[in-house]
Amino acid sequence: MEGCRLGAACDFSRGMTMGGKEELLERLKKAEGHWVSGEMLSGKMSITRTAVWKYICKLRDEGYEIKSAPRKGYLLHRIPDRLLPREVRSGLGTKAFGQGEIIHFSETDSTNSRAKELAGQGIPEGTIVLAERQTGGRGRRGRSWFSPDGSGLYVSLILRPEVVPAEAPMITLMTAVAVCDALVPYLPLPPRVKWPNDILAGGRKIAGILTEISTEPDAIDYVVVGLGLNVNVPARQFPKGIRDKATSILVETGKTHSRAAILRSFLENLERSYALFREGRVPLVLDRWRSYAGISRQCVRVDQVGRVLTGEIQDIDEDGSLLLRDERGHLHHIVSGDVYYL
């Protein structure tokens, strides 16, 4: 597959076709912390004890901690906190997202860049690109996204909605709703969304969304939705330039969390939001977005290319644009810009 030549240490997975290694892992998981004899595994799987041992060694190489002992057999002690396709799918309650192709990189420059290349090759909707680490994580307007190894979610999803380009900004808003819905169970206080693509926790940035679109004159070819979410990043690890502006779930709660579990929740919530979007039930998405934004009547400054606007936020429009009334009473429909609360 082409995707495996696009970055370092790529794992391409098309679904839950279960090979010997996967079957052995599932049997160890179902034992729920109890020992499983090599003889039982050999018999149930119709393979030799030597083959069982080889699969155990391969799983250990992937980071699974599997204990072994004479006359006891094997015990799954710890599942690695890596975004391996099999762990993402385990317990995933979606119909499409994550059920098809998942491309996992140990390291790549940008999951959005990789997803765009694959989307241009015609890879289907719902394909997911993941990375443990990004060397060139990107945000809006060419900004970088801090992407340390094994500490965050760096994920991009390919969508092919049958809508006109003018409706595309809603995709960022529906993604923001999905991120917030996924974060609610993990944070002491509800997250807030900052138009157009930032998610805040405790007033600091915990996640960012990068939506990139390829269009034809009257239709969308594909959309790549990228998410960077700080999960287990310690406060001291953030670069000094963003340390007072960035946060993570670890910082907010004092606990580490399963990145795979959070990713599953995000995908489940995004699939629900996407279904509403495709069914034309945009007002439901907007109402949910407003509940997380709380922006009505807030005074802000909006920095745009070539001009700066100040005024009071009135609402969010059905096309995803921000409605701002300036000091002179003029109403502006803002489709892009950086918002700063005053």
Given for the second form:
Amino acid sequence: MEGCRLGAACDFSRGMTMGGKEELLERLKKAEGHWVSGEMLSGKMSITRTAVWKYICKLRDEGYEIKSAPRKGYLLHRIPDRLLPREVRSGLGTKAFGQGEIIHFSETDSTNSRAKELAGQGIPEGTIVLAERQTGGRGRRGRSWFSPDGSGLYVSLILRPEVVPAEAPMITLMTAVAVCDALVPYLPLPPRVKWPNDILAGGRKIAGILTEISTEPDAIDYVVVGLGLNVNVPARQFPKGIRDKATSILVETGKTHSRAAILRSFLENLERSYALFREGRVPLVLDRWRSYAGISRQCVRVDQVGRVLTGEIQDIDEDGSLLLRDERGHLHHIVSGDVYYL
Ligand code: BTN
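The form predicted in complex with ligand BTN, contrasted with the form predicted alone above:
Below: every chain and molecule of the assembly, starting with the one above.
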């Protein structure tokens, strides 16, 4: 465990220069399931056999299964199914997202809450907060997000876009596009996005996005984009209240999948969408969003605080709001609410 600003139990890692433990792990990985002798490791790394053994013990403590045998040496048998920063970063094809700090919790109440604390302390754009499990995962409109241990992605990303606050809703839509792009190779049918932040697979919710923003009068201080994605959650594990509405990649495919690989793909896609957004190429992002939404002319009910609207979806506006024509022909620009297909 490295120095952690958040006090609680977390791994806190920067794009690191390779220490002895990291180098040893790289060497074991490169051996691709073959034995590597302790003598060879100590020679190549210019450290004692005792130091090699100490690093092996540390890696085992982190969950790496490493076999050892006299006269054979060491063999990396299994990488832990945890979102350890070094495993997330390995093969990550981004320029910024996830290349700086990745803060990993075995457990926290909400990664969005942790990310907001860090953002308030000035941590740079692209920082990521991850948890294996959340005890108080938050959804939109005061809802909770079911966050069981080791089977979902609970990730929050800090952004500092140089745009006016009115443009912030686009960030949720852009994130939804990135989630869908990342999910396409994993699902038998393309995912669908339901305005503003639900991602559906087979008609059930597989992911949700919680975007939280801190603004100054004319500028954004920071945005925390939180993603909850059900990856390896078995159907029976969902609580009764959401069992008929929720799904996971495991439920849709019958197979478990690498959370780290899906996270990498999400970050790569999000960085691309974010670049388009910052270059002012919002129509491109909106077109991709429309292709996943298939919303035109859908009849819906929209529940908002204090009122319910029904009507036909016309489109999505340049600012990310939903355009709805009610039964009397009035056009509404909806900026928040829950959509139900009729
Ligand atoms: C929703 O569908 O209402 C949004 C759900 C967002 C859940 C994610 S999990 C990671 C991040 N931390 C939170 O507390 N919430 C978001």
